[in-house]
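There is one chain below, alone, in structure tokens, taken in the form predicted on its own.
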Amino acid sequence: MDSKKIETSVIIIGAGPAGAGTSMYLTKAGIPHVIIEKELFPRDKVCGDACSGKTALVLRRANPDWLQELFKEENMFTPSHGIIFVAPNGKPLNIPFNPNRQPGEQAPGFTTPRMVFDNFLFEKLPSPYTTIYQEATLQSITREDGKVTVNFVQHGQDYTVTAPLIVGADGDKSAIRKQFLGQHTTEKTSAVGLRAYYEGVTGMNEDNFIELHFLPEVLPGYFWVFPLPNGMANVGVGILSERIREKKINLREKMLDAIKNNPNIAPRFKDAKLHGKILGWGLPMGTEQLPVSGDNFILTGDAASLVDPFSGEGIGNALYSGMLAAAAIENCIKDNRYDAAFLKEAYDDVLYKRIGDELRISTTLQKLCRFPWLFNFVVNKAHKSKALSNTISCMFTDMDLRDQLRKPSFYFKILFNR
């Protein structure tokens, strides 16, 4: 069978949050593009299922009605107003995202199964500018004479798509990154996470705070409990890959042991039921600023290693990078430039200017978590000081304040109550 040939402005590999974010904003700009997706939506994606305020920001900018639609679906989306850090000594520290929240004010973040959220995004993509191929298997990716050509098969039909630019939104095992930035790939992802769905976990915060339990046995990782709709919870554990190798940790055993024996966690799972299997996935952390573009290509989301090193959240950065990628593509088309130097200025530099400090701070916080005594010290002080507790709360919305967590002077002031 002859290959069907397609010419377009942009090729996007992957229709998850990174690819969807890119597509949404290309559509707003009226730029034709082809999306090639290996799965059939709706499909599951192993994840913590927590969406930050950055996720809400990207959706609001794309279409304010979408965010309102999302929050109306209470059986699919759970608004979250804060986070609970549980120190290694078992003491919790409640951090509201907005300490001055007024009654009825919309939550800055939410939780939802990726099966639901990714499909929500996917259903927003069809447009006169968007051509989508699901259940598509990549055969080859080549670059020649300033164009990228992708060969793929869908339902027995061969296709050949050509464009001056390709967007890698295909996750931590990105074919685009491997093809064009092979020297920057690593054999193993920076961290590993396990996820399970439980029904009937008790003791949830009334404002649906997400929970991070920094258990000594998994530092600098953590055990999490995220409330979901319909009495469900996303429960999991994440830890650095190097830590697993060094300590020969069986992550599944650590997770189940916490559920069964940890004095703060086990009672809440007394009557809880596991739904489905415990599944794992890789977390490509944004611990260093790697190249995320080059001649005729851009990387977004997990393909660009943009998972937050401290929180492990990747959905917001995936959507955000897609939004910035679309803006860079507009500039490429306007100037008819698709070379590495132009893309670095239009995309890499802009991306790291927007989220680089955040990733650096999170990397430092991740390293600080190696010292349980320091974590315990800060939480103990915050329990005694309302001012300190409020300061820490503000740090999660103010990057300048959060940067103080990296400095020894911050802990010196706590020590001497200054």
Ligand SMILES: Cc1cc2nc3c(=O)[nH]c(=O)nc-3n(C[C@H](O)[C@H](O)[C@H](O)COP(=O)(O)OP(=O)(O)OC[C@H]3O[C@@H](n4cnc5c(N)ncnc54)[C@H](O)[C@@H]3O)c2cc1C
The other form holds:
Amino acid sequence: MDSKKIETSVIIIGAGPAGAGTSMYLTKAGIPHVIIEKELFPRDKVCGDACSGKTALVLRRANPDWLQELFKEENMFTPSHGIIFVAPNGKPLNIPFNPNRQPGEQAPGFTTPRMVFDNFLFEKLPSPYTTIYQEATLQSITREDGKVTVNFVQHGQDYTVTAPLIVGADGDKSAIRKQFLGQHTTEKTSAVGLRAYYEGVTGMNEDNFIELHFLPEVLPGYFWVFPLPNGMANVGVGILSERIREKKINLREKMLDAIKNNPNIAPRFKDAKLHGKILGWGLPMGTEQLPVSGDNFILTGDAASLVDPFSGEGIGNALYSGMLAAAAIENCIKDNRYDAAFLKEAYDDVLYKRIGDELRISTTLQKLCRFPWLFNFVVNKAHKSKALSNTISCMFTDMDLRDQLRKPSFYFKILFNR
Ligand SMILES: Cc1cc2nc3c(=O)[nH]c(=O)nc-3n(C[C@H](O)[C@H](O)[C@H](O)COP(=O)(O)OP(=O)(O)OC[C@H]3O[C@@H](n4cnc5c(N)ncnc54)[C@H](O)[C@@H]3O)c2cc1C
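Return the form predicted together with the ligand of this protein as a structure block, the form predicted on its own having already been given.
Let's see the whole complex now, leading with the same chain.
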């Protein structure tokens, strides 16, 4: 059968948050694009399912009604007002996102199963500018004479799509990244995580605080329990890949051991029931500011390694990088430039200017988390000092304040109660 030929302005590979973010903002700018997705939506994605204010920001900017639509569906999302850090010594520290919260105030964060959330985003994509191919299998990607050509098969039909620009939004195992940026990919920065859905976990916080348990055996990673709608919880554990290799850790065993035997965790799982399988996936962390574009291509989300190295959060940065990619593409089209030098200025430089500091601070925090005594020390002190626990709360929104955590003077002040 003959290959169907399509010419477009932009090809997006992947319709997760990064691809959806790019598409939403290309549509706003009236730029035609083709999305090629290998799965059929709704589809699952292994994740903790926790979304921060950055996710809300990108969606609000795309269309202010969308979040309200999501927030109306109580069985689709759970509003969260804070985080519980459990130090390696087992001591919990409750940190509200907003210590001065007013009654009825909308929660800054929320949890929502990715099966639901990604489909919610996906359903917003159809527009006169968007052509979507699901269940599509990539055959080849070539770059020639300033154009990228993608061959793929969908339901037995061959397609050939050509555009001056391709966006790699194809996640952790990005084919676009491998093909165009192979030599810059580093194994060392990555982490891995396991996720399970449990019903009937008891002792959840009444304001749906998400829980990060910094168990000594997985530091600087953590075990988590995140509340979800309908009495469900997302439970998992994340750890640096290098630590797994060094210590030959069996992560599944560690996770089940915590659920069965950890004195803070086990009693809460006494009557809990596992739904489905325990699944694993990679988290490409933004610990190094690697190139995220080149001649005729842009990488977004996990394909660009933008997961926060401390929190493990990647949905917000996937959507955010998609939004910035669309803005860069508008400039490419205006100037008819798709070369590496132009894209670096239009995309890489803007992206790292906006989120570079945040990634750098989180990288340092992740390194500090290797020292359980330091963690225990800060949590013990915050228990005794309202001012310190308020300072830590404000660190979620105030980057300058969060930067204090990198400085020895911060710990000196705590030590001497200054
Ligand atoms: C265990 C774990 C827990 C996590 N917890 C959180 C959390 O609580 N909060 C948070 O914010 N982040 C979390 N993350 C990170 C988050 O899941 C990712 O950062 C986020 O999904 C990145 O979005 P993306 O669109 O870049 O990639 P993805 O969500 O992976 O989407 C990529 C899309 O591309 C498609 N695709 C892939 N290859 C191809 C191909 N060859 N052809 C066509 N389509 C293709 C896939 O089917 C998929 O739909 C977690 C990750 C893991 C592994």
